[in-house]
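As a starting point, one isolated chain is supplied in structure tokens, in the form predicted alone.
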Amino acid sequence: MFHVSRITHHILMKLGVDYYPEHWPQERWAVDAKMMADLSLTYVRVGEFAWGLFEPSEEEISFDWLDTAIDILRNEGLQLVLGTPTPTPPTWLTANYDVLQRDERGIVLNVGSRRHGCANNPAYQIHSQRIVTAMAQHYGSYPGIFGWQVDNEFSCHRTTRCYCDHCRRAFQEWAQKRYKTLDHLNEAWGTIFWSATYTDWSQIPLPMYSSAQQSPSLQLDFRRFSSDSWVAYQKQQIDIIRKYAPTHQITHNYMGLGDGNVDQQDYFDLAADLDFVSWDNYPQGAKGPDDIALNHDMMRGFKQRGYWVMEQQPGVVNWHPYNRPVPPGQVRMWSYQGLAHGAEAMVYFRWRAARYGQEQYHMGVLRHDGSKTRLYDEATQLHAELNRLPNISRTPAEVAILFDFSDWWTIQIDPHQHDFSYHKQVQAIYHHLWQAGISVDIVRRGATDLRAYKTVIVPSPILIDEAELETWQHYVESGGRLAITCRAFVKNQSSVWTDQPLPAHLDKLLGVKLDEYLGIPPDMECTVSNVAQTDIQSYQLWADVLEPTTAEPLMVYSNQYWAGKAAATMNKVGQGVAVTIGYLSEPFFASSVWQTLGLNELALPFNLPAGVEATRISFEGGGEGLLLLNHHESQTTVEFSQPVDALLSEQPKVTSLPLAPFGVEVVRW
């Protein structure tokens, strides 16, 4: 359990670059370093992926080529961030001892790639620290060194779980230590199921390729093993620096919650040991510009402050099916959206893009032959605006939303509905807020103090804590609006199905009881109202049939056989209310649920066009106003209910502004 506060944000972003000094002639480095430098650029990254460069064999580690581009950007007024390189071990280490990662069919990841090191092998664990141990020695003291930044993107390409013989022993120890004895596991994991009970420690298995489902719970705590191992990994190296370079400070480049790799990793954990977050924004292969916006407010909310983007996409990117054009303007709209959401740096991946490797048609901020790309020119056009806009924080928000890795892993496990996705459903919670010009924090559930929100929203909290009850009922009871969606305190903290009646232990709070639950195929339409039946909605996938018992109805199931039964309901306690939200439909929340929750008063004044993306801020010495991006090609028009002064366009007194395609402007009431 933990204190939350609302996070205020003063908005200072500075620019940076991705270099990779090693890809280039020697000779070229001053004038990269003088380029980067006329860009007013502050920080440049270097070094992750240069582990064979550092150390070319076991009995060689050498520095100096990086010393001297060092020498070069610092002398340009350049603040470095090294990387530690241990996702690319050398080959000399793969071919000597067998570091590598197992599939869940016991296949060995092949070299020639990255991110394929076991995290609890020994080997790998031995020399990683070598490595990091040479490094933070000789860098700890060294002049130009901003910070740091440990090893890269964990959890990319899937490679969190690893299902080799060091893991399977390290997960039998997790688990004797978590459990303490076997007879504690298998209650816990209610192995009596399909006579999976075990008699020794060593007989736990790892949840590999097998002829059916294996136990959810067991399941369930190999993907919790898996993120503790790479965060003890990452804490291996982050001890090493802080002894030798204790005045730098540590961060770790994050992915996107969209991207298919971050259902892997608890970041919440991974951030403990770290001084900042920060993630690396590729927006296009997004759902749409909400969902960079929830992954900025994620990374703020993983430690609760400010984040960098560590590598912000410049231009095409490669990896994609069809990667599609960058119009001009939106690497440097992508960039304000950094700023709105408290990105603290914005760094470009990369500075000059790659002649050979798997990232050639990655562009950067110079081509291939080096000479400059249109972002070099907008870089110059941000770095000047920011500079001449006034001191602006950003206004702290109102509603949190409550997220849980463990939550997401155990629907992932056991979905019930193919299609049933915990992501999916933060995503369609947030973006109806997005919409509506409402900021929002994550916080992680556990938060023991939520007096800092008006409004509270706990998707599908599956996994019951009784403890965090009691911190919801004082929040609600205080006057606080809270909102638990579908599948709520279900299973206990091992996935296993709770003795008592749904939503159990929350049964008082929410004011209503489980009828029953029902799986929604997509061949089936179906349809709520609220009472009055003025708002009707189709909804999909999942529908909680409600009985109320304190509570009063706000919507009702309009067909199917549960027909006229409560689907969202609201429970009255204190001076709050507790709403209930049986099922899941597109927008989000009814008029009625919307209304009950006090949304409505938190919303914009005005409607804002589709597409367009308004960050409440404050102006230093009093005022308030929006940060306005139009994420669209088109351009559109922003109908304010009072005059604005537009103050990047340098227009006052404005009730209708045009913005212009990937448009930004800060206006001030």
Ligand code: GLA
Contents of the next structure:
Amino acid sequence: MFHVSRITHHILMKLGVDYYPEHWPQERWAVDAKMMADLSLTYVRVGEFAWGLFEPSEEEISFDWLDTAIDILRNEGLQLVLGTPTPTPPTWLTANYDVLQRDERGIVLNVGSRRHGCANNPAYQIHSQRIVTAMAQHYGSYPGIFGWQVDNEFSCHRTTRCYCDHCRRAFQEWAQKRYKTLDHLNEAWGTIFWSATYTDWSQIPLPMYSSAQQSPSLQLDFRRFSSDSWVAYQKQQIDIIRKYAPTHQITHNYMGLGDGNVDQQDYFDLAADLDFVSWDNYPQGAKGPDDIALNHDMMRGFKQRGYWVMEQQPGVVNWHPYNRPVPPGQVRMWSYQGLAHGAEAMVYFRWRAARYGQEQYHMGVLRHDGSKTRLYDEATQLHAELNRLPNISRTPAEVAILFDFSDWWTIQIDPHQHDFSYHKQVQAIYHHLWQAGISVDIVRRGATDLRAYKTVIVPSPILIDEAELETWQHYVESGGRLAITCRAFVKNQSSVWTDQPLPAHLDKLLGVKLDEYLGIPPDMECTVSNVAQTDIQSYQLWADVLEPTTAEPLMVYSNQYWAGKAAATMNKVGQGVAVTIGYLSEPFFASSVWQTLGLNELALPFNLPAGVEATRISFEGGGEGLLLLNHHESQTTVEFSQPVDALLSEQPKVTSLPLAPFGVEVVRW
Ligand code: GLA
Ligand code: ZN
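Let me have the form predicted in complex with the ligand next, following on from the form predicted alone.
Zooming out: every chain and molecule, the one shown earlier first.
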């Protein structure tokens, strides 16, 4: 068994655990630390819910117990990540000050849980800053500290948007900063509609419970404001930590994205002030293996650099209606999936299953009784393998998907078709690329340099950005392949419809005009085909009916009254091509579109079995290959088009490679 402090060579991805020493008797801490060291862990995260223990009554602050725990851990060679404890204000605080959030109906989010504090509440801010200052002063030069996690999962339990009086006043100030005068605001929001003209800033409401919808403009800005509120709240803590602990790294633990669940916080904005992004990966909450992969790529994209998994599902969890078994090998495989997408650390949540509280059925690396689960052995195996493997890295992606939270929110607020989802569209695009073994970067809309990518896909950029249009024009002219999907450039940044013909300002680049846009309800059967009518697909939810000006049709609608009209087109511009895709289908790309975008050249030269994930990797010092993951509980065989060396199982020159259930392999061409 390795001891952490004795490892000198490069480790591809470091391992760690989330630990709550305060849940266990002090005599146990040395045993835990020794077991962690035996497992060759590097990082331990502590503290993020312990405010009440640090500050048992107002301004009586002590970190003695944590010092003892940290000393024991660091003496075993472990490095600490300190969570600031602000997601769980102490009970004296919530009893003495009204810091609680209010929901859309004004109902208070009660104590006894977590994340109930309001980001705009002055008392919550003051007390948060006080505890973080004390902590940062105390630990700024304490030995054994790697860095900080600010708070825990902002927006978890859908708590980004609060509707209390503090938030209403803060929103009015935010709006005043953005629009300067009431005339500007009234014009920008189109308040003339339904007699909503504001004559005083204090009249501006929050989009609370009401008879019919609230203005989409007000709703979009409220969403931006709410996201900004937590960015500012996080910044208050970051400023304090940087002041007293300037050498420490700072992160926040994000969540995997999804409609109606994790969709409230602009994660690009939140990333701007952090040193690196980390996230909490509970794969059983994802739609499938490709959705986990998409989340990993998102996390890499939010800061365009390596990231951490700060909480990795260790086995069975507690928070689904039905909590599925996690078979042997699956957590090891999920860990490799992180490595494949650029995770620099894999931290398992949690070290030991809790005996009390809300998460008793949540497994850990250790059981409730302190004995090892099979994850302990899997992590041991993983660490040994990571040490044995040559240095590899992801081969840079040649395809980018441009992503934007304001587009997502704008469509959520007024989807026109109930199931039309910006995020699901991204998932469908990604799924198709993932299946072909094509690596993808997620890039924020507005990026001004896309030259690194052979193909760029922009899903439903509903909000107009004329500056970005220039970037796209240059990208295509100089040889880029750009695809823009339905509902492009419809509204201005305040969610007001353009007075230009659709797609506003894009018609030259795309070489099309929009004849009409049609929402497709689920009971309508609609089909598209290629021009030769040899490839027919059904589509759902949306049809942008295109009228080519300079573009050529790639796909045409093939039934309903708009049959014969263009559904997807390609426009040659300079050295490149601009593709318009007017409908949503599964699989997302028709083969004529796939070819035009050059995706056939980027796909693997052999078919991957469904549920097998392949990531292109480069070996340090030269050489290319794949990291293969079998997401199936049964053996699956991959047939290559040329012999490969399988490095983990040490088999030279194989063309047919059986992957064990949840098996992993690193192959070199
Ligand atoms: C989240 C939280 C943790 C814990 C886990 C349980 O990710 O950050 O505190 O509640 O879920 O799965
Ligand atoms: Zn509030």
